[in-house]
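There is one chain below, alone, in structure tokens, taken in the form predicted on its own.
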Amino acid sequence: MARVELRNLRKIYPGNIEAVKNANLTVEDREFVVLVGPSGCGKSTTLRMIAGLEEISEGEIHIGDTLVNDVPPKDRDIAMVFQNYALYPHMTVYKNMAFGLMLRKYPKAEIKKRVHEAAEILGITDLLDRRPKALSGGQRQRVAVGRAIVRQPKVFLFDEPLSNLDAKLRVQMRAEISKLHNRLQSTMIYVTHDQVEAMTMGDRIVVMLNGVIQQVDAPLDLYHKPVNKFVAEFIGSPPMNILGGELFGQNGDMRFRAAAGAVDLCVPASMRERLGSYAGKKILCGIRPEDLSENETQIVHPGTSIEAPIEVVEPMGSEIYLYLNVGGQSVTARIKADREPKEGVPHVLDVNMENVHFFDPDTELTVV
């Protein structure tokens, strides 16, 4: 297996459209790294440059000790799994998996051994004589992964491989790919727009926006310590609530007020020093839905509670999502499913102030 390193990588399309801007990233040997971000953020373009399917405008890509900028895709010792599976419809599963090895003129015995080993790992041994049209979406995805496994490459690249599957199958395949990584102990780079996939699969996650790497971190560090407002909102489901307001007071008593006075919260002492320069100024406050809990007495506690009418109730089985109108700003709460909140009725929620985040309104960088 191998380390992958991107140095000052850029991709500029005709018309001076910069899809990837000065990307620097090191994927360690045997690491599982996920590139995540909204559509058009540059994640798939980055992956395709690593694969050699997209020309590099500037910068360097190293796989192991080799600079591969001018190395053809077939000689980079990588294997890629595509979103659309890219299987040959006229070939059996066996031949689809064996085709790359046949082109490289591997001995038939070696090809047979590798294909059967991969098929056993993926649980598709009984499908080897079928053609793709006779397979379900999940089975086709396993064949595509199997075709990559038989290559025994230095690096596996996955480009949104689960996006065509239904929700239940996505969860199952997510676990299968994670188990595959643990079994093969290989270097894997995985692209997705789904932050749940990213959080559950990656050793580290690379969050991208507009071609720029925003943050590279372990999943829980991204969740608890986002570097800016975009990362804070993108990681977590439902997304973090962002309230625009002002800070009042100083170290002794600092309060965050927003939504025309509907929000008046006491800032914890542990945060006041770092927020001192924002006293009397505008600031953004981020509160995750799970940090809004139902006040069982429905009595407002000044400084730690908010009261607002419920606009929508979404029962999710084990929990309930509440969408509230807080002084004209929409706020989402995630509460236990043992309650029966009613739409249109004012509701009191307690805020876990120790977990709130504050962002500079101009730079959108995290302050606390």
Given for the second form:
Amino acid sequence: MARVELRNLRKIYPGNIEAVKNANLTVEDREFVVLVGPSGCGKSTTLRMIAGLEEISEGEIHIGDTLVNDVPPKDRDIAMVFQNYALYPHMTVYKNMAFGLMLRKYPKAEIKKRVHEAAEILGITDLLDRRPKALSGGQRQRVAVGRAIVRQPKVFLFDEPLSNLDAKLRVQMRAEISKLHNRLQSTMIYVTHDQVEAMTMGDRIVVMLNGVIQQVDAPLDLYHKPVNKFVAEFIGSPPMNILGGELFGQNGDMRFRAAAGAVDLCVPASMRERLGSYAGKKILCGIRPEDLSENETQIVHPGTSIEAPIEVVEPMGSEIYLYLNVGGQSVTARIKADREPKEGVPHVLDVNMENVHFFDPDTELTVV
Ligand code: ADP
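Since we've got the form predicted on its own here, give me the form predicted in complex with adenosine-5'-diphosphate (ADP) too.
Entire complex below, previous chain first.
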């Protein structure tokens, strides 16, 4: 197995499109790292450069102790699973899985052993004689993964492998790929645009935007300590609420006010020093929907609650999402399922101020 290192990696496509800008990343041996970000942020390009399917414009890629910039894909000891599975339609499942090994002239007995082992792990032994067109989407997906497993590569690369599956199957396959990682103990790099997939699967997550790595961290560190507004909003569902407002007061009594006075929140003592230079200035306040809770008495507590009309109530079964209009700014809250909030009625929500985040309105970097 192996670590993968990207050093000052850049990709410039014809037309001067800079898809990846100076990426630095070390994926440790046996680590499961997820590259996540919105469409077009450069995730696939990065993965394809690691695979050797895309030329590197600048920088270096190391797999294990080898600089692989000029090593052809077949000699990189990696296996890639694609979004569209890329199975050979005229071959049986067995042959699809065996084909790569046959090309590499592995002994027949070894190929048989590996294919049967992989099929066993993936629960597709009874499908080995079928052709891809006689398989469901989920089964094809397993064959595509099986084809990667039989190679016993140093590194597995996954490019949005679950995108073509329905929601339920996606959740199931997510867990299966995580189990596979535990079992094979190999280095895996996984690309997705889905932050839930990233959060649930990755040991560490790389968040990208516009070709730039924004943050590399363990899932909960990303959630609790986002480095900027983009990461804060991208990780977590429903997304973090961002309110534009101003800070007033100094150390003794610092307030965040927004929405023409509809929001007047007391900044916790632990944050005041870091926010000192923003006194009297504009700032962005980030509040996660789960840090807004329904006030049981429906009486406004100055400094820690917000009152605003409910625009939409979405019962989710296990909880309720409320969409409120806070002085023209839309705010989402997650509250307990046993409540009966009414649309159109003003509602009082308590804010867990210890968990709020503040961002600089110009740089959008986290202040606290
Ligand atoms: P992602 O996987 O995050 O959706 P990509 O890596 O596919 O993003 O693309 C990153 C950027 O590079 C996008 O702006 C995309 O339009 C551009 N791009 C991707 N492939 C090519 C190509 N072959 N030629 C020119 N531009 C490309």
